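Taking the form predicted on its own, here's one chain by itself in structure tokens.
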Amino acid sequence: MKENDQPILSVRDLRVSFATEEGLVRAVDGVSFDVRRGQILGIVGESGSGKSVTNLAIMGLIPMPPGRIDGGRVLFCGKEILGVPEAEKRKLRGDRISMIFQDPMTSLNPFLRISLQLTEVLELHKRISRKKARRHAIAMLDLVGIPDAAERIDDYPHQFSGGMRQRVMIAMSLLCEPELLIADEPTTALDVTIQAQILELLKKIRDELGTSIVFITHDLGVVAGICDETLVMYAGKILEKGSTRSLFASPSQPYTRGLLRSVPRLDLGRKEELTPIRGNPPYLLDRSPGCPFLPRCDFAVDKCGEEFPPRRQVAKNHDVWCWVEMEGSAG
């Protein structure tokens, strides 16, 4: 494989668990995927499916205890980063790998001006003067669409709207021009207009800076608009992955179909009813050897409860983990 063809991030058989009073929770159970350079990879699934925990493990931010890495490998630019010393992880975080956390309301320190929170990132990782760091921070605020950035950089977080605070968080994550950006539901708390602006901004960042992006969300509409490839996670496992176009056109896992059918569609009549997925997300302490979606699946066969299905390719760059061969589309 040529160096340019090498994935910027490779995750192999990642397993993460948490010790609780009731027992061991396997939050991530054998997850594998690649992120190519300049790619936007979407990770979707219901709350509790393991999306955020997967990426916190990549960042080295799993609290241990109660969490622990039970196995697997994480390669960044071909180098193992899962078990490196904490000092080396800190050099990577914020510099070559960065993360936009889920809630902009709580991610910024309310007692510090935006200028200090931005410039300290550059002073720490790039070892530049505060004056140069301030100039670079203003330029990045301009890039993410903060009006009058030179004046507003000295404001406190409460002086910004929710959408503007999320833009500040994006600016902070991009200050060191990371090669990989992990965005953990960055549009969840925003109205649809601001959400569209943030999505356009992320695509602009990918196009202009060449940044690879892992986009975590439960919103399939967002995935369709921004992601090149998509992973569908459930109960800590990947149940389907492939190009976003192929996955939306021919979903091959009952869970993926359920997710798509529970989303309103403009091309269907107003009288068309949504079809929610029946039942509740699984109790992760109670692990069966079969498919975790079995109790909620309308297409299950006997084998589904006996063994987790192997990977099956349904199209080029489109794999599914399911014993049942589905036909047609979700619509």
The other form holds:
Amino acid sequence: MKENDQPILSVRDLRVSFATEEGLVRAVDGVSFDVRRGQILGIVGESGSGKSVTNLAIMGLIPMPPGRIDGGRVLFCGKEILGVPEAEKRKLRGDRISMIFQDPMTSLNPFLRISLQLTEVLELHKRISRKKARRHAIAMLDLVGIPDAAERIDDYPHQFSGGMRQRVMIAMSLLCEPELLIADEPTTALDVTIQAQILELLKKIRDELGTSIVFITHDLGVVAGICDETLVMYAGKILEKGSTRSLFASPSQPYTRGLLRSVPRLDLGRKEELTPIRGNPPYLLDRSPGCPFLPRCDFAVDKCGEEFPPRRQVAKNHDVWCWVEMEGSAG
Amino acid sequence: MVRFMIRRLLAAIPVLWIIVTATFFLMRLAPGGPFDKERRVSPEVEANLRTKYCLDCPLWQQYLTYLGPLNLNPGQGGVKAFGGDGSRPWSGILTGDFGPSFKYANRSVGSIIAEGFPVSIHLGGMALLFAIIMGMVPGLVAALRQNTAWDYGSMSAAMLGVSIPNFVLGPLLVLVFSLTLYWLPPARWDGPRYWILPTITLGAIYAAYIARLTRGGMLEVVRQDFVRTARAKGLPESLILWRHTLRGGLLPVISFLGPATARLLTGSIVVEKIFLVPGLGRYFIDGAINRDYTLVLGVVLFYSSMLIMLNLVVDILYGFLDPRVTYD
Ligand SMILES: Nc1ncnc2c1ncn2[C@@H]1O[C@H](COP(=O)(O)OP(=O)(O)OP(=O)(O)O)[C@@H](O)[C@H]1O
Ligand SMILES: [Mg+2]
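May I ask for the structure of the form predicted together with the partner chain now, the form predicted on its own having been displayed?
Every component of the complex follows; first up is the chain already shown.
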């Protein structure tokens, strides 16, 4: 993992909005980040913060209408992929970039055997025969830990448990050996032990296949476990990003601190009280020019309402967007 | 699967029995009798017929006679039904004999059904085809081009189709295409040109329903997560439609088609009457008006069996389309 390698994915000033009945919802509002090769990047944030929309935009899967890409660039291996024709995006999707979704119960087609759902990806992108694709698919099911893969491949999705279905989804997304895997809350719908197994699997995939992974979650505990870098999103904006180690050691945004304080942490013992962040997630419709977290922030100064803060570096590979300079670790 | 079918067929027996019983007694509740309408026969002849058809026996005896090969008619070897010569005793529906018609002398209900049913099937089959094509195509287009002129256009047409009853549509079509434009014959069943108007009249409302069900079903499926997964895999839209959405989207149509097929194939009472089509439906009406007890009962029984059979076929088809359905 060389630091100076060209990032596998670069997102620059991405803006996505939705036309709804109440008005224009700016779901993603000027988001920039890089994913380096072989890295696992975590994106955290509360529900509605724009995590999924960001990644659907990368995949070119924003439903339009009501959605609209208002601007920005997405570079995959240095090549712009945002504005390219649908046919070209289709060639990338499922082949070089793939995505798995939150709910394994509904993400597989209930009417089709998983064998077909798996092999169709290979037939499409690699142009190999169904028989060969089938052998490949069985090997992949094996790799993601599905017992008796050779027999189970002809089952229907409802014959698998939730965790097994997510494994099938992961196998499906890996068939073409993509360079980038986007995992949108892949463990949220699963119970804790299964969740840990899936996380282990994703780490193994990164280590053995070298796949770069974008891991979306609202669970900071999960982020600490597997992500090299972490990005904190709020109301369509990035408020803090950096190496996971640095971000957890010295969270520099009140929102990040709030998030950290609202999850139980083993390393701090029991002294620390769990405190939820007060207030509700933001209303994306009427946007003030300032920081979207302002109404819920305990540290706000006048400036916060006037202008969104510029990037400020707090450490090597650790940036924050906040007017207030916080001291010490708030853990 | 075989067990499921056997179970369903066994379950149909009590259902059919209830239908027969209810129809039998309801018919008798209606005032009048088979010989009231046409008082052409002399009282002696009528009395003769009455004994012959056992209409003067107590009701329960008539009922049992109708049901099965029970010799409850004293002095005769069962009820003699045919031609007055007693050559073929009526042995009851349990033996598969629907009995004689009261109105059409010398004809059995079975032979009337055998004559009317092919015509009804012909008309119904064409109407079904018309309904499927004219329903699914606009329904699909409307779903795939949601909120466009295509969508609004076909859904308005479907709304219209659902709300115009066929006894209005039939005469309307006749008025326009036969009496004004002279393009098509207004009635009878003598060749392809005669088939068009009855087919449209009968099929229109079904086409409208199918269009709405197709659109609704497709829109329901298109927003499912697994369709997004299919897109994320890079599949082209045509393959997504063909392989991933059509099947689920058409399930509502399939379940509608079961009873619809039964209704269409057994003949439409109204349409056959309007266009003078010699199908089962017309016999049914005439039978009801003439209190032709056995004919009405026979047609009802036939119709119910068809309905039960076709619903079973739909359930089996459903299982093929949706693997989550099990037959236990
Ligand atoms: N198809 C759509 N139409 C209208 N608004 C949408 C649509 N998809 C997303 N949005 C809006 O975009 C905003 C961001 O949604 P997004 O799904 O990215 O949130 P998220 O961070 O993934 O949340 P979660 O943790 O619940 O998945 C939300 O306010 C949502 O209402
Ligand atoms: Mg989401």
